[in-house]
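In structure tokens, the next block holds one chain alone, the form predicted alone.
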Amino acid sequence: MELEDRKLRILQAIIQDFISTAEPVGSRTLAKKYNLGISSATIRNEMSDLEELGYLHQPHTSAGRIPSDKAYRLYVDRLMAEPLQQNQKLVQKHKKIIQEEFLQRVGELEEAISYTARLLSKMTKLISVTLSPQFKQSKLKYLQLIPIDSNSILLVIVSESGVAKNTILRTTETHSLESLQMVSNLLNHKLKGLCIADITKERIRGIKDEIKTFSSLIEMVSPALLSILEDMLSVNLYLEGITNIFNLPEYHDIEKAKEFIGFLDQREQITDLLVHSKDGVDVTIGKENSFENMQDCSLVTATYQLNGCVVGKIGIIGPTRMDYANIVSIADYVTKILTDLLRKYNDK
């Protein structure tokens, strides 16, 4: 059933009031605080209709109403444009903060992803989660073997997507700078430009068999090289702001809060929530969440890209009364910044 304009305006006012106060909203409150142009009695009748339609419910007989998941879904899909427009000054303020924070603190890509989680929780006062890029199709940019001392070699690997990894190899033999440089050049010649997922044990063994002069050195380097490449393919999850839930009225019940924190400790489930969210900006509300422990919450996710392909996601978890307009604006802008950072790393 399509809601008429008056009901939509009343529902929007109820949602905005409940987002800011976390208190059930009554008809007198709406009549006093919002310029709806109708009497308290008319508002009360409309609220009763909205309750029958499943958009509101009453936690106690004498209390006002609070929005349902159905109401929040309508708000996100149809009614959020106006708050987004009204929020432009705040959005600009957030953009400036985000830009400054990234410029000051971000170095390597992995650091950028982990710092994003901290920044999101700080700005939203909610729980944030970020997934590091999935780079199965990312290509090897270069590798380098660098002598540290007579028994130690530094192996550095950089992907075209800006991921840099390194490890120290211990050896009983002393290898000259010249030999390490030659092996670096040979491996780069054979492997540079290949997708990370395609650099296998068999491929490196083939290089070793082909280049007999340095086969023992390549064999020594091979396990560490493959281990780093495997690490590049893994997805890291960063979760921040868990203790923020104690500041939310919904979690003043300590047992409920502890149970939810226990759920957040299940990293595989949190990763699953993000991986299966839709691309772009996506909002999952209350019982739309697949996990029971998330059904009093909403999850806002957004994706960041490389060369037009989605490679990673961020998420913000909060109560269903979260300030959707604000959270969506922040998530969307942060992923634009991450996409831009990826492009810059890729262009290096």
Contents of the next structure:
2 protein chains.
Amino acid sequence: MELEDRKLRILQAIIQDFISTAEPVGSRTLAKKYNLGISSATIRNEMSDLEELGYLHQPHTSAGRIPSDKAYRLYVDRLMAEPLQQNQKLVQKHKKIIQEEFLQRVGELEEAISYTARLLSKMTKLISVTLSPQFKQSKLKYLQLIPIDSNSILLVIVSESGVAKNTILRTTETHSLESLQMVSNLLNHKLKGLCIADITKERIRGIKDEIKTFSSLIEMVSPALLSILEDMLSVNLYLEGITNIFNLPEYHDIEKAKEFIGFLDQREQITDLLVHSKDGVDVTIGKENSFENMQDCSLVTATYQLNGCVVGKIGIIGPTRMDYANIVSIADYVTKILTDLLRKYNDK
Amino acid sequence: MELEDRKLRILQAIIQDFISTAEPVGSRTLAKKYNLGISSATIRNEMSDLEELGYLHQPHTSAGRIPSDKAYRLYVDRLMAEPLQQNQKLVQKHKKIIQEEFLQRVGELEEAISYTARLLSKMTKLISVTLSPQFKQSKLKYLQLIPIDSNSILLVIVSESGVAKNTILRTTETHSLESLQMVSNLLNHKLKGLCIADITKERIRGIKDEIKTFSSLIEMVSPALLSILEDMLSVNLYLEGITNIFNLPEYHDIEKAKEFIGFLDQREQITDLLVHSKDGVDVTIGKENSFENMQDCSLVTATYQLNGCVVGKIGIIGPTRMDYANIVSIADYVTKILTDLLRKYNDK
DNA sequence: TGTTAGCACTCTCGGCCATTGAGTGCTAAT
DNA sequence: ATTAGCACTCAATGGCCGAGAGTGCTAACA
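Moving on from the form predicted alone, kindly provide the form predicted in complex with the DNA as a structure.
Expanding to the full complex; the earlier chain stays at the top.
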């Protein structure tokens, strides 16, 4: 059954009102606050219909109505565009803020991702999550062993995605510059251009067995090398703004807040949520979430890319009555900026 | 006026009881729970005296008594040792946990400090803070420019404190291995052994002006070099366990919790608190704190060292009724382990 | 003289009840 | 089809009361 236009307008007003007040909205308030051109009694009848259709529900008989997940879904899919158009000015302002914040923060890529989480939580006043890029396909570009003093060696590794990592190895015996250079060359020759994920313990052992002369040196370097590579592949999760929930009336109950925070502390579940979301901007509303602890919440995710491939995600978590129009537009714009940033890191 | 022994014993019992229950303690409870060998009526008289002396106060006439800051101060200075002796077993257990946790986490130094914060908040169930070491005196040990491809150069810097950092420079023109090597040698020659703090923009400009041949290359490297050095000197603050306060009855009032969290979010103030604390283990109780928002709280700080110099601090923040004996012993032991760890990083 | 039992008094806390007010659904009039 | 009017519902608020925990004081006791 298709909802007639008036019902849609009423539903939209209810949703918008509830998003900003968090209070069940009644027919009188609605008639007064929004110029719908109909009386509260008519609104009451329509609301009754909307409730029957599953878009609204009442916490108790003598209270106003609250939008259901189904209503939010409709809002996100069809009704949201309109207020977004009206708020074009606000959207522009947000875009400007985001742009300026990113300009000021050039630094490292990882830092940018961690900062993005903070920026998101600041702008949305909600909980934000960012995943640092995973360069699954990234290849090893360069590797070097450098003697630092009689018992420390610096190991540097650079990937094609432009990430450089280093570590200092402590040794008991002294190694000559020449032997370190030879091993560097050797490893470079054998490993350069390989996908980082394909450089395994076994492969290095293979090299070691092949080249008897330096086998002990290679053996010593191996664990540090593997650990750096693993570090390069690993994805970091940045979670910010947890304390924002205390400004939300839905978490005025301290027990509820505690439980939710406990849930958020389990990083794996959050990662799961992000990984399972669709590409582009995706909105998951209330019970659409698989985790029980998230079923009062909505999650807006968005993806950023490199060379057309999704390499990372961001997410915003808030109550189901979050300001979808606003959040979606922020998420969309932030990922666009991140995609840009990534391209710049790689192009230059 | 010197407190007689019986008063001290009663005060000690009150403090210990209040630390574990967070409820005002009454004379009857005290007489029943602790074998003081005197009746509740006698205890009442003594409590009355203790109140007059400023060690106790009542939230209202018909409630039990609560220790004052003055009482906690006395407890920390004189009374705390005894329960600590009795709980030797628990202390040993904690030491074992700490030791094992640290053994499993070798990794980077910075990671160890960040992990320490998590460990502390986990063990104390309170808020913990750690400052990463500041090697003010640390000297530059090694510097190297390595060509990666036609338009990227890897810059690696190692400090004598054993920290290595790198960054990738993007260039428009291609530089030969030889010229990069020469500039590396040159910079090494000029800068090696200098305190990192003394390597300024001006000094590098001086070098640039001196060596005309490579002045453009040096100019290009300069900002990245300075930014890495700055990064090496900067101190990171790790704050963990904020959400632990929701398990404390004193923060069951959501407004109070919100306010306190807001205070903790201002990192500079926390840094201030740590910086102003004394060396070794230091306890600051309630109103002894300069920040108003901390005056319901106590802060236990401890310092870790390198070569006998204090290079970093840790802190634990909790309500004034925190378990001082336990917290102090944990703080003390953790900093001992950190000092050990630092020595190992440097010695090896 | 120090200790203790007994008792009257104080004050918070939790439950109970009536009142208030926002909001609904229904009916009848427009 | 819309709306004004009205009876009804129910959460929230505030006042009231009794229970319980704790105190201070007094008088008796060792």
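Between two forms, the rigid core is defined as the largest C-alpha subset superposing within 1.5 Å. Positions refer to the first chain, counted from 1. Just so it is clear, the structure is predicted and the values come from calculations on it, not from any experiment.
In the core-superposed comparison between these two forms, residue 214 has its Cα shifted by at least 2 Å.
Relative to the superposed core, residue 146 undergoes a C-alpha shift of no less than 2 Å between these two forms. If you fit the rigid core between these two forms, you'll see the Cα of residue 73 move by less than 2 angstroms. In the core-superposed comparison between these two forms, the CA atom of residue 191 travels 4.8 Å.
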